[in-house]
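One chain follows as structure tokens, the form predicted on its own.
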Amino acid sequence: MDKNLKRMATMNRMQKSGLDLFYAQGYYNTSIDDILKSLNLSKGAFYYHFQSKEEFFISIVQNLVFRKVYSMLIEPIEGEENPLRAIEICLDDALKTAEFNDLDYGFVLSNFLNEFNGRNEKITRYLTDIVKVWEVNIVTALQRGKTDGFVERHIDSEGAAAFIISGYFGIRSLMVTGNCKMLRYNYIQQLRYYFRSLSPVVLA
């Protein structure tokens, strides 16, 4: 058991370091030697745990990237009474985190999706699956909001979810080189206007 725990701890350390490198440099600009240097590992030690760089990256996507997206963008809106308010707060919090991150290179999920699009179908599928989980979560929240009276019943939940996700992808890209605080403020303001259009009209 101790041996297995030690192996898991080593793999986790490798994955965290690997994610930092891939996020900063990109997958194709990061070599096995870069990874070994950052971890102070031999090639034999690396290949004991992973058969290839691709397998190593997939393990990072399945564990770290998924957990990061889940904890930041999915879990905060699960079970919340007003889905529109919950989504707004969730996205604003995520953008605030990025705003104060001195080593921000964009949204990790969208960065990797862009990098692998048309270059590696296998990895793209893993990344797309995370987007689908996020999308289903938003759709479920909006559908529940319809039942509970927070969202107009005629609203296309799938279309709204796609709009929300694509908007977040876009603003995160702009924040890399732009005025983060102003961009976040403007985005959230416009998101509020959009959400008002999804809410039932309250009659006086």
Contents of the next structure:
2 protein chains.
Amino acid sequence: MDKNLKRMATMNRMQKSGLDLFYAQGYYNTSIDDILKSLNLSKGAFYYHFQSKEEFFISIVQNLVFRKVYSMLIEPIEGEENPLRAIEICLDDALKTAEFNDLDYGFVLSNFLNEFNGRNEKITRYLTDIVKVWEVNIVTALQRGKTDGFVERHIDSEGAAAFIISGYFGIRSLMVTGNCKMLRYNYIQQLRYYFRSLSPVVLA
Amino acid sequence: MDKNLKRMATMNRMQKSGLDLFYAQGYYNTSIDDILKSLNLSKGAFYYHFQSKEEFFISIVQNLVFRKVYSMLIEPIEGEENPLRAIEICLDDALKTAEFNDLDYGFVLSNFLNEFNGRNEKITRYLTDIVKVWEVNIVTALQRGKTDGFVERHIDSEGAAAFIISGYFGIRSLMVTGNCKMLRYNYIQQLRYYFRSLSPVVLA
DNA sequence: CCGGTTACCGACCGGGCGGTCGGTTCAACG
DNA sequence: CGTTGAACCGACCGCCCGGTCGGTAACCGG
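Next up, the form predicted together with a further copy of the same chain. The previous block was the form predicted on its own.
Once more the chain from above appears, this time first in line as the rest of the complex follows.
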């Protein structure tokens, strides 16, 4: 067990550094040696712990990306009463972390999704699965919102969920070229307009 | 001039095939030989016409991507009376061409933008310039819409433009995993809700 | 028919990358 | 103290890729 701890520690270091570099430079553009150099480790260490570059990446997706997406984008919505408000706050928080160049994992997701699309079906499947979990969660929240009177009954929850995720993926694409703060502010502003059109008409 | 025609013909063939392959497989993942093989040409021919892979790609961006973005996404909006309606039709058309696996150049744009982000500043600049032209065009259309009574006066045109582009980039990211037709339908539906919240209140 | 130019050929180079493998270190254990 | 095995080292292999370069076929003006 003590041995297992050391093993896990090294694997975790590799995964963490791997995700950072894969995200910053792209998967195909990042060599295993790049990752190992940043950790003062050698090829031998890598292939002792992982079978291949692909397996390594999949382990990162499952261990890091999925868990972070869950804790950043899914969990914060689950318990809340007003789904539209919860989604708005959640996305705003995610974009805020993105401003400080920290990994916001929603964008990590869409970035890799683009990179692997048509190039590696296996990995693409792992990534789309995560998106689907997110999507289902939003749909559920919207449906609950309907019964609770926060969401207009006639709107299409699946369509709205796809629209919300789309906007988020897209705004992060635009944010890569500076002026993040303003983009975030504007985006949330427009999201509010959109959400208003999903809300039941309130008699002021 | 006759000679020049032959030169241009070969260059155009290379650019067309190059864009197809770069788009399908990614820039870094597509070798020059891949492109040349599809045309039964050799390295010599390539480096006779182009200085480098990078220059070649930039020429594609300027000659193919920019012109197509202009004719598909910018021109159709310029003359129209109701900007919101024009944008909706324009994006719907663009997504329709995407369904048939043809290149819709808006997505080509966001795809490359993601691939080159942080990896090649020069190319990134060329791509963002095109996005900016598109953005400016939408902003202009929205402003005109305000004076013409199609758009609520207090909305932020820049924010709305960014939001529209974001949604489009994002939905194309989602479309890569099947069910394009339904996604398009749902997306346009939600876009309408959003646009309704940007319209002046009409007394029915 | 000749000289020159255009367009193209394809072998080759150097560097990088994924992956392999024989060897080494060192802590734990009997 | 000797053995064992987990963890790690790093030279090496084969392949690919961007780019170079010496050649050549075809055409064209003189």
